[in-house]
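The data below hold one chain only, encoded as structure tokens and taken in the form predicted alone.
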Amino acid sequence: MLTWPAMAVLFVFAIFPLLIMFVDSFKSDSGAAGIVFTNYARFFSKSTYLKLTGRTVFNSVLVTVISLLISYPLAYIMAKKLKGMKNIIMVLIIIPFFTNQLVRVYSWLIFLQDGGILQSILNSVGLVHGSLGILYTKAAVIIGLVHAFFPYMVITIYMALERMDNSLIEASTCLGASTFTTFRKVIFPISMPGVISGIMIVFVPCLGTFVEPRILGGVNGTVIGTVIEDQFFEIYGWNFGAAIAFILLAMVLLSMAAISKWGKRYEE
């Protein structure tokens, strides 16, 4: 009975609005009566939306891979190599969470724009001559998304490595294993629960993000999230927007199920 108030709040503020959107997704924006499937048929019949779906998935995978490549060495150094400094580094990683998302994105906008700070630095050292041409490209979107999500990956991997018994590494070394073999057969498999959690925390939100692609990518940054935003706030095609939102929700649920199933093989 003690869980009933929380369940009631969850139903009223989370599940009930989703049910309303689900019903609206079967309504026609043209005003046709009854339940129709035109919104879903419209999405799957136009190659534009399918291409945007592929771009969204590709961006999410790329951001996840880059975040993993950046986060794992950093998390390992923090957990196994540093002593007093790891808390300071963790604070520096968490600090961006205390700033507004728009502030972070517009900071990257100023940093990456032609004539901005990055161009001035690269021109001064002779690496680049002229404009950068990074802003309003896919590269700018990826940079912004990696900056937004890689701290989650660092934290989950760090927690997994911090719990690992250092004697396992010492035993592997004493048995003659090389550094690479120790990492491949001892360290990485033990840290896989943290890696799986990090992949889920990064990949799933990337599927629905729209702020970074909208501001940093412009037209070239259009993804499914920006299409949904346009349907609700620009075009006012709420029913079609609801259908796309539920298609995206299905993608999210399938991704979570696949990642969870993959991660179960590494559970103790």
The other form holds:
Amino acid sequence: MLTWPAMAVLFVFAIFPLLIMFVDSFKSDSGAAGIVFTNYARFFSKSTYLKLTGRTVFNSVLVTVISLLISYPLAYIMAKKLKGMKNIIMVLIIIPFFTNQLVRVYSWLIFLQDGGILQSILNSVGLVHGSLGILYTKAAVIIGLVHAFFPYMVITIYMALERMDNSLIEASTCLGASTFTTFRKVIFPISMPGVISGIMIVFVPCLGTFVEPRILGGVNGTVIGTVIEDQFFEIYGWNFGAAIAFILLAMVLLSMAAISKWGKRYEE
Amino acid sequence: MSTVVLKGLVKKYGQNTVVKGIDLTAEDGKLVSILGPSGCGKTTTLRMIAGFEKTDGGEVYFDDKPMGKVPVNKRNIGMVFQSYALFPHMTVFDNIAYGLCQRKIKPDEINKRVEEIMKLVHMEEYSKRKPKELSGGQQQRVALARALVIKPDVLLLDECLSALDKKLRVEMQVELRRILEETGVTTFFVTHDQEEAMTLSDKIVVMNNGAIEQVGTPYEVYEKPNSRFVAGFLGKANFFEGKVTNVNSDEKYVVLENEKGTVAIPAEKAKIGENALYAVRPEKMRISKEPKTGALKGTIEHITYSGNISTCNINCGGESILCEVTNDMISERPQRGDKVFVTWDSASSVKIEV
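What does the same protein look like in the form predicted in complex with its partner chain, given that the last one was the form predicted alone?
Now the full complex is given, and it begins with the chain already shown.
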């Protein structure tokens, strides 16, 4: 009974629009009447779209792996080594999180562009001569996405490590384990639930991004997200766009299911 | 198994010296309890023996071998933590085998030793369980087995019984005693529970404010406390303090004078003119309704009935005396307001050097 208002809001603002989109995805862009599967068939029959899907997944995996490599040591140091500095570092990590997406992305644009800040630093140090050529490449997209998503991962891993009883580490040490063995056998497995939520929270939204790929990647940044955006705002192929959006949604749900199944194994 | 010697152990946190030069010996195979109120430095001392805390002075020796430069994982110690610290992602078997795996022991040998130790702690049926599927007492046994299976030189127990409920705690005390006698490992046991320390220990170390107050057998520290702190911390005690104005060695009583007046108590070994402090355990006192020579006259102000005993607060002319009487006679239970005479054996008055 008490949940009815909440359910109503959810239906009107989330499920209903989605339903309209779903119905649209089975309509023909040429205006022909009736239910058609041409939109879905078009996506799966063209190698361009399949390649784009592959690139999107690859980008997301890469961003997730890089985020993990940055976040784990950072979260570990914050949770287990630092005392006073912890809050300051946490604020620094969370700032991009609260920054407007466009501001963040355009800052990277200015930073990375030829003749930009990064280039003048690298030129003056002598590491690079002339232009960088990094903007409008896949690398620029990855940099932008890692910066956007790694704070989520730091937070989930930090929470898992912070929650962990330090006497577990001490128990392992006094049983004769080296620091490395203690990490491999005790700390890392126990922090796995945090790592897996981090992976979920980075990988899944990464599949659908289009702002970073468009602005930082240019023509090299085309992913499913940008294709959907083009269909809606450039080409006005709403029905095809809706179909791709639902394919993306299916990918998102599938990967969420797979990741949470993986996570079940580490639940205490 | 080793003899563990602590020589002048010091620990400082900034300006604060939390352990102030501790000397202590635990002979091979003995159980030494470190007892004290929270913040007295007992856990810090234990952690210095383990090597988790660096010492700021002094040295820990295992069988004459200085341990100062030996890292924790090379010290061969078994430790049971207050929270047990069982690895939540491993089974009981894997938890116990963990220390053996670090020692590069053959799998057959590991299986054999883990099974042996699980029998010793009566956990052989639970080897496939995860820690969260065990009760507190069972987790305790696993933690103990994990610490003992590596055949440590010294076993360290950090308030490890305090999380259990009273009944289980008493059961585990008996179990612990049996297991430690069978393994014969030198053990340090940190606790704030004096009853637990008395039941388990060969030797009790009473600590206060980072220093040792008294070391002795449970009997010695309870019956012959050498300070007001020890007398008050281990069990309850009545204190009588004042200037000795009269000593009667035939009838064995001593008269003390203090700001509250004069009081004559059964006691020995006092010199006229000195300031003396006596401690008397409440259970050593007897009350009766008939007057007796050398007895203190008083009124029962409050009485707490707790089944086997009753604890009476008796007002004896300004001195408030705590007295425990066994409830052996149902018909003659003392009542609040009763006028009574309190007396005790003069040998029960323990003179404390001040």
